[in-house]
Amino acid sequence: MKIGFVGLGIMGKPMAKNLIKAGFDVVVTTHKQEVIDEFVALGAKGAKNAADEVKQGCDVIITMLPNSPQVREVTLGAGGVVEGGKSGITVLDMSSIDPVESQKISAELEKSGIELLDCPVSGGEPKAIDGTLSVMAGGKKESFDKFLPVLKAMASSVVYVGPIGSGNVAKLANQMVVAANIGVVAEALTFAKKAGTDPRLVYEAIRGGLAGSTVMDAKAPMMLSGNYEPGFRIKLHIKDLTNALNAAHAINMPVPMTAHMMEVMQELMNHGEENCDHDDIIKYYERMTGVSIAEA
């Protein structure tokens, strides 16, 4: 199986490398020649754009891009997948985008005999590097089954969720939960400090009970150490929550907790913290209370 990969950023680059390690024939494209050269040295081939990847005989094109407009451009625009002029191929869009847009792009691709699966990921850069991402997939079940080995080369958990758009619904649900979870962890630890109790000891006391979570164990130690180096940037979480709000409003559903976390993250952006990790939410509470939980 020959795979074209578009989007060699923080996440896409290690994902593409894991496909090469798994023995797949990979063709990559990017604006940075040095990155193409790096992949050629690993055994991949380079391409000018997605259309060129298709013309080089790729059976599947994987996209890992910032948002809906970029996915639409790479699939339907100039130099895109459709321009490659080959029906019967499949696009695995592993970007996190609006599920409504996934459905629209899929409908346009179908006119050219091209199928789309929406397969967003969760886990951040560390899990992209070690190949243990979580994938949530939407589209035709038989196509999901066909490309499951491809997805498993990049992930330890791959779950079929339903028809096209369902993968991004699951990803947005994930981001809604993560945002609210980080927010309440930050609030609770700030409460502990302001009440005169050591927030690290409170974290240790509650992490093994019902309040414990993967999010708490990943983010509470970062908050306590004052580490805001990005694993997942605030500006990317804002993008996901924007898509979540748009998708929720499209089905007339109120999502007040998601909306609140969007406002919290907008406050962080207003303080120039959009490139910080989303554990930076703790600074929102620090500014409100004048109390910092970061250990000296």
Second form
2 protein chains.
Amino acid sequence: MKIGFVGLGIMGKPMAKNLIKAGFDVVVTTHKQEVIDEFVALGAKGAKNAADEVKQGCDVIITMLPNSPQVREVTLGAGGVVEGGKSGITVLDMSSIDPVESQKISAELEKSGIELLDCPVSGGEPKAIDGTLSVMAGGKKESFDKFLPVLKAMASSVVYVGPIGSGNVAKLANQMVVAANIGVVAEALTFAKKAGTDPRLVYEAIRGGLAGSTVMDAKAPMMLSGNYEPGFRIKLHIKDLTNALNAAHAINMPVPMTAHMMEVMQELMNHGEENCDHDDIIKYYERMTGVSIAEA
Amino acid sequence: MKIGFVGLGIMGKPMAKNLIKAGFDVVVTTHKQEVIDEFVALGAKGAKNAADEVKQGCDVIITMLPNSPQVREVTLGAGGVVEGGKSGITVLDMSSIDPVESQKISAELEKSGIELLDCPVSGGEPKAIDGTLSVMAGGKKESFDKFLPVLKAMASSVVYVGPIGSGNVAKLANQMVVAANIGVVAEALTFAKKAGTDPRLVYEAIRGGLAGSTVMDAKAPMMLSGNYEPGFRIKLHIKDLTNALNAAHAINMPVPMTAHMMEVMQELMNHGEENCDHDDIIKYYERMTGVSIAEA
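In place of the form predicted alone, output the structure of the form predicted in complex with another copy of the chain.
Then the entire complex follows, led off by the chain already shown.
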């Protein structure tokens, strides 16, 4: 199987390297000659663009891009997959985008006999490097089964969720839960501090019970120590919540908690904190209350 | 140590029995003669009221009552602890109440030389029976240390949080987090269903990552199977959020997520669901969207 890869960013680069390590023939494309050279040294080939990857004989193109406009461009636009002029190939879009866009792009690709699977991931750069990402996949089940070994080369967990768009629905559901779980941990610990108790002791008292969560374990210690290093940047979480609100509103579904967390994140953006980790939500409460749980 | 117990309800009864099992001298009071008989058969003594428990020589009175008005009555009111006429004793209030009320009641008891520790618990009836509750304690540290063996007879986890009121601050922080964590799991899974995916597969796809939580593990399966059996009743969670809002507003702290979850629970009350488990929050989304994640 020959795999074309588009999107050699912080996540895409180690993902593509793991494909090479797993023994796949990989063709990459990027404007940066030094990155092409880096991959050629690892045994990959370089291409001008996605169309060129197809022309070089790739049967599957993986895209790992910022959002749906880039996915649309790389598949349907100038120099894109369709321009490669070959039907029967498959695009695995591993970007996190609006599932409604996944469905639209899929429908347009179908006209050229090209299939799309939406396979967004969770887990950040360290898991991309280790090949231990979590993939949530949508599309035709037979195709999912066919490309499972490809996805497994980059991920420790790969779950098939349903028809095209379902992968991104799951990813957005994930991001909605993460946002609110961070929000309420920040609210509860700031309340504890403001009420005169030690938020560290409250954290220790409640983390083992029904209030426990992966967010509590991972983010409360960061908040308590004043560590806002990314991690997962506020601006990326805003992208996901924007897509979640779009996707929900496209089916007339009110998502009040998601909408609230979006407003909280707008306040953070307003303070120039777009590149902070999403645990920075604690700052919203800090500014609102005048107390910081990071102080002793 | 001779312990008086007031509040032999669903929680209090097994808690008092665990004190007897642990070898403490226990004196109980209740209007129900058959309950007195039940405890006398186990080796306890009966009393008319809290004042009578003090007169029978109890050095510590444990209260496990619905809310602060009952705690105030049993400590400061007619037939209450103060009326027992003995200074130097301690009240362990294990009820979940507003921490501001804990502080006020403490200040009034102090005038009679009586000390208060607020020691609310988390964990329901099964954990009360097994003696595996979690206790969050506030008050003087020396007193906490002194009565730790008493608390340990009823709980597997006992955490000292800080001065009087801190136990209830921690308990309210816990209940704030639990409410929002349930709310957003319901929002995310209903979104998945409404968007045409199988919420069971989305649940499986996201529960292992940063969206994971004890609520996700414990409550999502209940929501997905349409099980609203208590568990922890909506009306009790409303009591806790009422106390959380009161306590937060007493220090001018906005708690927008808690306020939102209170409004959601009001909608459930409006539909007569006060005795459903708090996973019933999924019904709010069901009514709002016209889809149920409990359906196949």
